[in-house]
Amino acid sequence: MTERVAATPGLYPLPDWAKGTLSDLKGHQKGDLLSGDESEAIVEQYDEVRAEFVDDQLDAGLDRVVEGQGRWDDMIAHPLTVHDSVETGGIVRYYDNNNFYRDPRVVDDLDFSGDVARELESAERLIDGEAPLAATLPGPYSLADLASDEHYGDEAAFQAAIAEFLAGEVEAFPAHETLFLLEPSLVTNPPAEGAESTATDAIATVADATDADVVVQTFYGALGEKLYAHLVDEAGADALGLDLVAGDRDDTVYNVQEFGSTDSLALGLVDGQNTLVEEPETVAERVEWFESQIPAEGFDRTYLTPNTELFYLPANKYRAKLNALAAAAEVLD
């Protein structure tokens, strides 16, 4: 039988109470965003907000509690915006949508930080084992489409370096049931023909540095099929993370008929980007639907969760949505 399990990857919006105080106390300048050394008063904003995420998390019953990345100004860039051996560039827009982040121009070796770990044992402590921990960091790949290399001068090498970098902090974290790398470029800008296997070797390298669950959450849409096929075979995952909101998800599920699936999947199915907030009916409906469209036996593990990061929404409306998963993991119960 198949686990049913409601997470999220994390990247919740500010509460509203925070956002004129952390605006007032780091500035308003492109400068004045957090570079890892922030003061001890900006600290104390971050670690109230964290507990509120983390109190909304259980509050709505997920099965997998994130750390929530309240501190994360840059998206998923930002475990290299706050690295030492990186100068930050210009504004970039962050994919496909109005939100922006810092180019992180890396300019020297990429070696050990340690700051996801810290917000990390963070969490943890504000959990306390009312629910299992779940870890999030960008993909390799992701992660080095967004940066600018300044250093290593090599793509693949590039890749290979971030993937141990991330591998590092992996290894730092405290103990996770889950990993979610996300992989949004693998969609909007997906390696070069024949250059497939540097992106899973990369994503390999950080999903061996641990024992947790790993799932490489994409988004944005639907895979190409030789990709998607790479990935399943090559990442070292233990569920792929499908975007089912986005209008070609037809396509992904010939992906699974054609060419298979990991052990267990991870089905993005509220929308990370609109306010409508799903009935849990709904989404129970999108899970069913899924499966009805696979010919195997099932899965060991269905992750139901958003189809992007949630930062995009409105404080109440994200509440909402974590509801709506938890909800829909009960139905199909």
Second form
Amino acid sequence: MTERVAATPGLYPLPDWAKGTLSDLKGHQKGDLLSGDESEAIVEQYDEVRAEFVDDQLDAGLDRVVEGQGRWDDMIAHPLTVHDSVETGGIVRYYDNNNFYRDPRVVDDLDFSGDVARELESAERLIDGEAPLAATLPGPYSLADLASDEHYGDEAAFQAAIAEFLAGEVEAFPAHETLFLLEPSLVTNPPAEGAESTATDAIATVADATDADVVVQTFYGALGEKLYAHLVDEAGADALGLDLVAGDRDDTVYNVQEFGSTDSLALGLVDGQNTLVEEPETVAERVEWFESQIPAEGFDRTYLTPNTELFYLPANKYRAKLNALAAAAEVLD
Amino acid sequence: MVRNPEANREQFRPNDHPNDAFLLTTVVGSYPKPKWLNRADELVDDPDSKFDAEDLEEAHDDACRLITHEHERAGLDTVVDGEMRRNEMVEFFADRIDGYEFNGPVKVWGHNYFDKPSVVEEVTYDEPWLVDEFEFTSDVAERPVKVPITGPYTLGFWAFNEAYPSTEELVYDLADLVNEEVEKLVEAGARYIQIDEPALATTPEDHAIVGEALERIVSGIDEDVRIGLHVCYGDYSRIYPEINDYPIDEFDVELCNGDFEQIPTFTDPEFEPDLALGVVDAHTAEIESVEEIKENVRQGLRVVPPEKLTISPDCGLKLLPREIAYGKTENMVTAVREIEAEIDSGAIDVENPLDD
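Here we have the form predicted on its own; I need the corresponding form predicted together with the partner chain.
Expanding to the full complex; the earlier chain stays at the top.
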């Protein structure tokens, strides 16, 4: 019997009230963004944002509650952009989206930071045992891909260093049920032929740092066949997260049919980049359709997730998507 | 297939133009709003204020008059009102097109947001979007007025599509609406239309969709109307030479921001439309010197001869302090007029424009 778990990989849109107040407190320019030493007034605003995110998820009835990453100015690059060994360069495009982040230029050894752990400790206090906590981090491959290396000198060494850094952060996390590692670059800029194991070794380094269920969440389309097979066998993930909203879902089905899968899967079922809110029944049908395509008798667990982060959406639609996911899990029960 | 830039360019040469050579000067469109206008925009929403919609219209008229004249004072051959009536390039138009709705702002970067609309039903044309704006600006301007319009690809892709089977189909419907608007603008006397498609820079593989949309936009538009296309901040090698097939007169690019490293992209095969080249950086708050700008103008001569070169800032200047925007524009015009004189005198060899 497959357990169905409604969850999100974090990175929520700020509530509308917070967009104005934080903009006034912090400013609009590159130099005004978060560097990890924000004022008490800004900390208080983010505390309120975090509380609202937790309430949104508890209200919706999600099976995992994330911190929401409202404080992350730089989408998944945040753990580096607030690090002391990192300087921020120009504004660069976040994948093929109309979103931008500061280029993190790693200039020294990446040692322990604790920044994300502190966010999670705050979230844990807010959740107060009402639901299991899920943590969200960039995967090491994507984080290395988004950053500029001005210190380690070679791609493999850089990925390994980022993986060690992230593993150190994970070890400091409070107890969490699930860890989402966001790996969009595996789809958009996959490792070169022969370099797959470097990427999967890096992911395994982070996955090994926690006893939680680790989901390697990919998005923006289907994984290449060979890379998919490497990820299943070598990444140390309990679940691969697969985007079923992007156009090439047949390729994703083929990968699973042909190369098997992790014991659990995370399915990107609602569109994180569109305001059209899916009916819970539609989401449930997508789960059943996908599972019917696969020869295996079932998975240990199927995560019902959006196909991307939800920060792309206006606040009202992001909440509606949370509700749709949670309700879809209910339909399947 | 490029339209016919030669047929419509000369109408923008001022009668008192001082040189034989003529490099058309223009702006991309947006310009910093006077601070009092921002205040007026807020005041009209304040229920305790006596400042009403009519007062705001007067304020917009005043600001448009002011910026149009500021462009003329800087010496530009063709002017814009600085888009004083517009808030954001998608929102302004989506607000006027039936079929869109707004759900709230979304992040672009940092604490910069835009009110990204959703298309919830078939888009239709209700009333003119820009004709009043154009007529007002033409009345107060002594120079020809250019009209920037956000293009259908950007209006489609920078919105959430809830209603169409594909965003491509939405774009074609929007292109038909833009065509309707351009026809009305032409009827009102507009002779220089610029289609802004920054979204193409994010998804250059969609250049064929933009090409088809442009075909629809120019359908029935006479060749004496100049049609420009502005695409900013991207890897132009991914849409060149395909843009040579676009039905446009002029292609406007942002290259100053990247130190003109992409100029060689446009040299092979031959660039067919006129080139509108950004020569001042819209993202730095320092005013480039005339000498520096002249060097930048010469980069354009590597691609096209002087009679096919238009000069503009890299992009809209609205994010700069106003005095910086003016300084850049004024120096840009001075630089262009000096370059023209040097072409006339033979001091610049247009075959080898970087040589002294």
